[in-house]
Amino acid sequence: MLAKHVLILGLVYVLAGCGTQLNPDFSVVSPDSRIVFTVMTDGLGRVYYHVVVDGETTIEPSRLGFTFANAEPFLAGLSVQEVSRDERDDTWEQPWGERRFVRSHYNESMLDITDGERHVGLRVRVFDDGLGFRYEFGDDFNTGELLITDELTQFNLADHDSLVHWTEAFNEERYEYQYNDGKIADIDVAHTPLTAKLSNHRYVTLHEAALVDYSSLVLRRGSADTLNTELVAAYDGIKVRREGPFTTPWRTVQIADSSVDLLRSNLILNLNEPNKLGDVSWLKPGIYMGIWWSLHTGEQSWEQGPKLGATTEEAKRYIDFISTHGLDGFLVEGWNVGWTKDWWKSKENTFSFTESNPRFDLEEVAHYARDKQVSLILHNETAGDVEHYEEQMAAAFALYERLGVQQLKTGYVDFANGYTRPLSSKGGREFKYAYEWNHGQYVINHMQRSIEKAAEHKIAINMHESIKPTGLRRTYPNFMTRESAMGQEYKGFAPRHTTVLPFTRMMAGPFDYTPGIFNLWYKGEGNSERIKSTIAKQLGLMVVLYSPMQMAADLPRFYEQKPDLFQFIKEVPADWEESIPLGGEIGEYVVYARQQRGTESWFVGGITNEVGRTFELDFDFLGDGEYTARIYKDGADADWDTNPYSTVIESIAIKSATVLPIYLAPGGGFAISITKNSNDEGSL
């Protein structure tokens, strides 16, 4: 009901530290009436917003506004008027995802902010699990191209003693770092999603949604521990270039009373537009394998030579293995021309995305994979030369479509956190470069063009070294998964890292983490370089860290050596009817139950940090009747450091009333496959 929107009159807020009096103008209240978003102005006509949850300030008054290189600032002398209100309560269906049906229930207010001549809309949507707001510029705001130098949006958390989890921005490896834990005062400049645990045990995640034709935001700590939006600049310092009417991405605040409730949030998806691609029945989630891990272990190489992994013979060997065991896809890297030594350092690479290396017959492998009903996944590495890639995309994607290739892994490796942008043509003149960050508008627009061009040829994308997710998989369902975090290829990170990811990076969307490693000493037993995990945790990660293109990352021979454990990987799907977080705490442990789409089968996964623990697993998410649970868990003597391979496999009969204590060793985990017994099958 629109009556839930409250116009606050007679209240004032004094901005701490400066005595500035703020007058509330308009408020929007969540459908359950717990979250109140209020727009306020001060005596100088500066605009702020304020967020209250259950009567308690969660975000203190935070500035809104802009500065420009070619227009007057839009930050003072402003007034606010309400244009419209709305309430929506819809349920929509994902073509694939962590749950099939998503409810979108929000109250909305559209406000007009004006300096008397120019107007900017502020659209606010408040859900039960948080809120989003965005700016909407009309075509009359500016003549010609508008050059944004700063967006002044702030996120001033009221609790400065919050425990905050973030990665620092503007580092060499993009988003690929372990998460920091500390206070706001410890932040310099942070990527989002950034998640805070407040002193009252409420949880808040700050991020953005629907990032298209704009620069990504990072959060820079300001005076008094404010978190200020900083748009990633282009080579010339301009943050965003736009012409005509446009909207910014949504600025998002996900709010929950517990860590488990935080994992239930659908806010980022709900703030994106519906599917623009029409029929996407050609998209096929699944479990894939590839030569990728052998390249990281050094057994094989991307480059030409005796260790080349991408050969026709090796591809067929993998395809045979995948087909025999009922998996879905095969990824091949290094298949094309251009993999020279130190390829990532070259500003003018020679990658061809249509020409195979001399030892790899693309046509033959594609036909072989199709005959074996295995999806062939090709890798397109750009090495940061996005212009070189765009010159070839149309021809490459047309070739892949003809060959039946419907999935790509694209990569944007560069020797630093950015890309060299040519400022002159290659037509014989001096070739000058400018530097672009990998999460600025220039590269974001390229990545968006690649997604849209791929969709024209019915190709899905798994993007590595990419911009962070912002929910665009709803609008462009072929944008299936991506990296944008520290995945398993880094190998030596602490066990707790994977227990932070669901509450931070994965609040934004799916992550191609590459789990399922069975040979934890990947360069030989006893070698100091190893995966800090038990083998049971590797199975649990297949469930906990969601990706619709989920990689079983190890080599075939290691799966052959442990067929009982490999059985779980053969059974676990990558598309879900429903996903239910059963327990968890940031940096400590996570347990998920996920229902296979269109069935009554369930899969449960749990992971823990360096601390062993026992989790009371309640199966009340099951329906009526009896089920068989096949459990893969750590042995009593398991430990990621001293005994990572100790595993127990057992089958038991369960019902929805069953409660099962299950042990997770230090750095360990568990996985369970659950099938419903048929009427004549009886119980164990």
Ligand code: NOJ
Given for the second form:
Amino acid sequence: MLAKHVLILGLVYVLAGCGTQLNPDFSVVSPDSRIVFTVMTDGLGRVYYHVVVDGETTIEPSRLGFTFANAEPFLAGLSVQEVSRDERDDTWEQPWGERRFVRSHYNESMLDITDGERHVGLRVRVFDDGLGFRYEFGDDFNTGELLITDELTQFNLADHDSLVHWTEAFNEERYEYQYNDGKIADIDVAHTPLTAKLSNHRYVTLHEAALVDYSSLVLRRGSADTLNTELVAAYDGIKVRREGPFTTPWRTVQIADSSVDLLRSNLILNLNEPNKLGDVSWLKPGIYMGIWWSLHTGEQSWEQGPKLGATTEEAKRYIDFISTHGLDGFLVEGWNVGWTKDWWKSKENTFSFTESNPRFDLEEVAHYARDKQVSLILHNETAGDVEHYEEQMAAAFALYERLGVQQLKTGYVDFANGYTRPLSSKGGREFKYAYEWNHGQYVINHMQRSIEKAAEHKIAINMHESIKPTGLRRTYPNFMTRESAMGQEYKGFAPRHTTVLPFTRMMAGPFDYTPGIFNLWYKGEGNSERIKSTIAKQLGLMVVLYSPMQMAADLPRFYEQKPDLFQFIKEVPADWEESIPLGGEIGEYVVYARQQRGTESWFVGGITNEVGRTFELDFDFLGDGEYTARIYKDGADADWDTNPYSTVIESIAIKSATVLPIYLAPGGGFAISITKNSNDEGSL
Ligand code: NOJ
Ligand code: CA
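Could the form predicted together with the ligand be shown next, to go alongside the form predicted on its own?
Below is the entire complex, every chain and molecule, led by the chain shown above.
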């Protein structure tokens, strides 16, 4: 095995531009031998890694290392030794997810980097779909609290002409932006996941896995178009504070031959630890509706007054509707005390997470939901005030558990992408308030505590304004879904946005996008504020944009008006046996087939950007026998701009040999539910 695993290194690499000579020290090769990760050092003892795919350099030599506020830098004068090697090929089962079984097949090398006194481990895992590496700190740095001022990890993409898709970091609305596309030279500072389409048509996604007790990785472009790690700093400029032995998150590079291959990657999940919560059969993926969209369109309000949405009566009306139509969950926002008009601006957070507004009887609604077998999803808007929330978390979660509430939507809306925390506890500093980003270690640690505390009470979380996903749902399966992207609540974005998401943000995990809006001109026909989508695309999104808690976001009356289309929402599940990307190109279109967990039923969703197109749908993913496909697609005259409601619904017989051209209108899409015919022994 070792012979295949180890690359024989006789070459010396000369760093372009500066003539620095690099000596390749160790390589790790993917199981299929196509990806080679090599660690190198130069004459000054600086350490680099470099990645070659099919003999082509994909990542140029990129630096590794750290600087600290209270220790000597770990950047130069270093040498590298290999400590151990391993090869693993396991298949593990997800309690819920896009697929039940996930194969994890990799070669690993554990390296020791030392300056002669101190040691930092570098653990490298190379899979067929990419690689991850992380730093492992032992006791050598035990200064009490080690203060990291910089992590030097670079990601120097070799192809500077790549078409890169990214969102800008350190912006007011967190991750909630449409994606930029351009050259590396156009980037200033970017969030991950960042996806590049290389000139050779290969795809690379840069991200991180298992972000725990550390700051978020963002990438700042350096001179010569390098992409340099910039960890999100705390109020005082320190990037990370850690004690004792610890490991950093994995730095990840997903690599694929095509856009569709990229969507097949399980790398981020595979780099996370197995489930730590034990039996999680209490987690229930499903489709939910809620007192929510009406708040965003202005028809109802969070705050008290004539338009208050969250009343006992209104909640029961929703629960009745959800139960009648066999959906799973009911979200209520505005149920609790503290919703003032300018709640997100106020420094005095008045939210209570245990007390209901006077017109909402929590006990009664919880019992009503339980009787009707509808999962009540309570909303906790923290306004970014994590300390205020932590004071109440234990009591609130205990109350919810007693009431049988198993799902929670939390939120961290704030002034400008962070939390201003009182510094009194820190003492001696000259300013009263400290600014903490939502993506820095301080807030990330709070979010993690909320997940673990919720798990103790058997509560699943859908987190808004959340830290981006890094695959922690494997370790904490109750962290089911989140926002961390521009979702439908932004309403007016271009049709293209949703066709970028699967290849970027969703490479990291599920997204509470909130699809399923039927009343696209929600402020009246012809208004400028509207959803730029056809109605068929709204159904397609429910399959394409995966979320185990998937919202059907519109109001009951709009579903009642279109029962034929609503039928799809009643049937589509949110938990899958398998998911197969059938086609797609970043920013253009995406088609997914997904098999419902534990059944022979399949659902297909397709979405397109502003451009209409015909997709040749090959049903070869089906097993033997005959199936009935109910197709919801754009009419020939449909167009997101001029005619979004034109839809054709038809049922046809199909089998695995069927190939069907399906038209997607500009800004359009389609959805299909497929059931196996039970009495197909007579089929020829
Ligand atoms: C922002 C969330 O993303 C949204 O879904 C929620 O309704 C509002 N905050 C109010 O908390
Ligand atoms: Ca939001």
